[in-house]
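The chain below stands alone and is given as structure tokens, in the form predicted on its own.
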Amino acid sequence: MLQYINLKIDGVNIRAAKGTTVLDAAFEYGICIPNLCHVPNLSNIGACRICIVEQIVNGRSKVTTSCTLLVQEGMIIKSNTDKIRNLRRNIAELLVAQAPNSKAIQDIAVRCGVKKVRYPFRNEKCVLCGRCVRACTELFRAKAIGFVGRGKNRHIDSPFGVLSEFCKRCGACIDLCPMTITPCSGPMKPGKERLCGECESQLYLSDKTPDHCVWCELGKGFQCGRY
């Protein structure tokens, strides 16, 4: 029998069955956390830290991934306080400077508010989601590709470089890969990379409520939890 857990998030009354996410929790009552790395029915590892939110304990608040955290009695979460608000958009920030050839990345960024860009694009082809090995690894059971190397170092690759003799050849990989759609204008060339904000009017009935899912389409390009 399902055991059910009564919390609070943003102020409202939510309750969540035992086992339930954060996020998970969140998106069921239509509140907004914006996210990169989740995906629904895989594990979660909080690699992008996008989905960032305060627990307040003992009348202290800690920052922590809402796609780790599970849900407990009488928790108190806060998903759109201002610190919650600037950490995210600089973490946004980063991953578009990271890879702006994204159209996931560069919705994210604009769903956090990012207005411009203050460090150097790397225009890099992975931010390490782990989002292709997850699926591999627990939905398919291929275990074809992993993480290799630590630090700067650090890719998704097969097995010693060679496509491995388990790969199903479903590409799934490439589905959830935020890396597959480039921004509706096309790949910036080297040295043209830009901050893209041109679906930031997909956000104009949010103005009043920031916290709330207002079904906009700035999800899915990676398939966010509420699509």
The other form holds:
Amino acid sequence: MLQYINLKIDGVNIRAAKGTTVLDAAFEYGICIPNLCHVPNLSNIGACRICIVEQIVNGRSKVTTSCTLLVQEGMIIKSNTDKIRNLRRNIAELLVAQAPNSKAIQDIAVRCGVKKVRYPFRNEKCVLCGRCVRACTELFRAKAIGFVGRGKNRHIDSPFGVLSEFCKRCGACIDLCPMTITPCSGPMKPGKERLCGECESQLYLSDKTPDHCVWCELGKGFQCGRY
Amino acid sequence: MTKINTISDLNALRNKIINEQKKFKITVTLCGGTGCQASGSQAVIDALKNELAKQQLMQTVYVRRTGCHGFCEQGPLMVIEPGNIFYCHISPEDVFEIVSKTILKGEVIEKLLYKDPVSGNLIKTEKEIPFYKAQDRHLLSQNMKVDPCSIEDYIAMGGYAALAKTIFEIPPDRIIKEIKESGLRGRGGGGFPTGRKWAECYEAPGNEKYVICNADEGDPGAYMDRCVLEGNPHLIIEGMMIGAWAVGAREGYVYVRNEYPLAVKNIKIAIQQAMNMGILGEKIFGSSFSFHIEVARGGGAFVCGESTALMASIEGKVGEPRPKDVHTVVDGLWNKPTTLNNVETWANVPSIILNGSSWFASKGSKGSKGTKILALTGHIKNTGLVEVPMGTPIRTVLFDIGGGALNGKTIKAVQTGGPSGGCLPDSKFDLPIDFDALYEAGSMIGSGGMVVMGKETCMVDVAKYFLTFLQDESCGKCVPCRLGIDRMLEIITTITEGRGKPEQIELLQELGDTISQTSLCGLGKTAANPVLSTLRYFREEYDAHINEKRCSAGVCQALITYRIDPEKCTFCGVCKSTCPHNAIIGQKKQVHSIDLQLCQKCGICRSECKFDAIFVN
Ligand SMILES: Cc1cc2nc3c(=O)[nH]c(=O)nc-3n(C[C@H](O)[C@H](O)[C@H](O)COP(=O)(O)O)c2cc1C
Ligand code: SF4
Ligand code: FES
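So that was the form predicted on its own. Now I'd like the form predicted together with the partner chain, please.
Up next: the whole complex, starting with the chain shown before.
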């Protein structure tokens, strides 16, 4: 029998099935927590750290990722405090400085309130969110791709660098990749990378990032589960 | 080998061993730790045994080869009892003299004595050495009494008595209560209360539980865990068994860093010996308690010391941390409740059980009890492993034990806690070595590394050094740690190259704060410490690099120029002939100078000049 658990996210009373993550519980009630590496129905690895929230335990606040946190009875979660918004913005800034050539990443930057980027831009092709790896491993049990290397050398590759015979060419990895959607105005040339922010109608979001869904255009087709 | 089935068996065996050892009139203790082996202790031991055999002294002289004593820089070391005579830097050629003079006649050989670098006096006995005298060597002194490959030595010293007491007299909840009351906190870096960890694991549902000893020790410069595991492996086994009894585990792992072959060898030998005696295995001491230990070799990365990465590594997966929203005491190795403790933490357990929690709690400060082993290195006279009660001021370690800075210079800073610890200036040297006090000061005890820095150290460069290490060692899984450290290093590099901007200081602070609050594992959470602590205490050095393009310590290559002091130059021409870039101009019998366009700042001229005429600007 399904067991239900009561908790509070941003002051809202929430009832969620036991075993649900805080992130999924929040979505269900229309509370928007930005995220990147989370994919519905796949395991959560807590890699991007965009989905951080504050958990209040015995009066003390603890920053943790909502995608890896399971709901517990009486839990108090705050997803949209000044502290969280600042931290989230700083993480999004790191991401967009690393990989500006993706609409998904640019959307996250706008959503998280990045107004300027204080680091020199790079033009990496992968943000190591690991969505592809988990889709391949968990949905298709193919393990045709995985993480290789540590730290700066970490990258995604097929085992031993050769196309695995287990690859069914299903393309799930490509569908889930945040880097395949280019910014609306087309790919940025090397040296011309910038913070896009062109979705002017959406920019007000970055001033007052909403904690409830306003059906914005950001994340359309990617991390937002509503579309 | 005899099996031990009761406490009285153990006591009888201990008395028998002690009586046997009493037959020897003289005991020679030689250090066979990794440090002393590197300086040739094996050859000394072989030579000594040969010489004793030749002179037919094998029945009167007992040669004990022990683990590390912690004074490796003086190795190979020897202590001769009775008399407590201490010899250092021994070579095989000295052995004949030692046997014929000291062992046979009790004469002291002066040239082998230790010379105190502070007073310049020769010191005859081990007890009088200032380096040892100011310490409280509760764990390290045990190393000197046992041959790591001899379970008899360990039993003679009172070993496995705590285990027997536990199994026959103390139920698990009382063990946990005792450990809680002792105030023991984890020595692996986090300082988590050990008793609480055990209690949570004890209460966690499930019959299958594990205990693990963390001997990964990836911090550069730290070797206290190696020293204890290598020198006294039975102590760790006993500690783990008491822990297993308390939490209800039947299996344990010792996770040893791959680079520690001697530690792996010694712990394996110790496990075998304990199995043979019935101390490990099924139905220990004839009770219903069974316990097995396996040795797992480390994955070779710093991050594998992190609890979840370590467990993944034992399971045969990639050694990568995972989120710990459910603690490892509930969901650990193979998803079973697991108690992971550091080597030194386990090593403290048997004596707490034997002597009681109040004995342990009587040492140390309010929030940190017992002793802590520190690895003292850097610009200091005495280097080595130092064991002091918690709460000892940093100053005592630096000056009473360490003997002060090299060459009578001043100490500028100490870096405590390994790569992700912090740097403290001399105004903080009165702080006690205590988990909470150091944490509040922006540093930590960490695993116990203590690097002393002199005037010629540039603090910005230090931050850069540790960031480089952490960048290499980060697993790269989470964004703040992977990209954040990378960007911090990028900024620090621009600062050391003279391209820094004032606003970058604030960015460093903000970024450091973000990394520490949002990273997935402890590596990221502490990675900003080297930057944040140097910013906090040595802000003026950052400012000098940025605003005046000046590195006062003369370290950052882009910001320094080499010059020749015309007063001191004797026109000898050595610099001119050694400069690989032909950057030195000057005729015979004329003051030389350096062509700054050609100079590549290699510093060779400076080290070659006998008259100290070349200086850094
Ligand atoms: C990056 C990283 C490296 C670590 N390395 C070690 C180590 O080498 N040895 C160790 O005992 N603990 C290490 N730790 C701490 C362990 O995660 C864990 O807290 C500790 O082993 C628990 O034992 P304790 O409570 O006895 O300290 C490390 C932690 C981190 C985050
Ligand atoms: S904090 Fe660093 S080491 Fe830890 S999981 Fe994240 S990337 Fe890996
Ligand atoms: S979505 Fe939670 S960490 Fe990436």
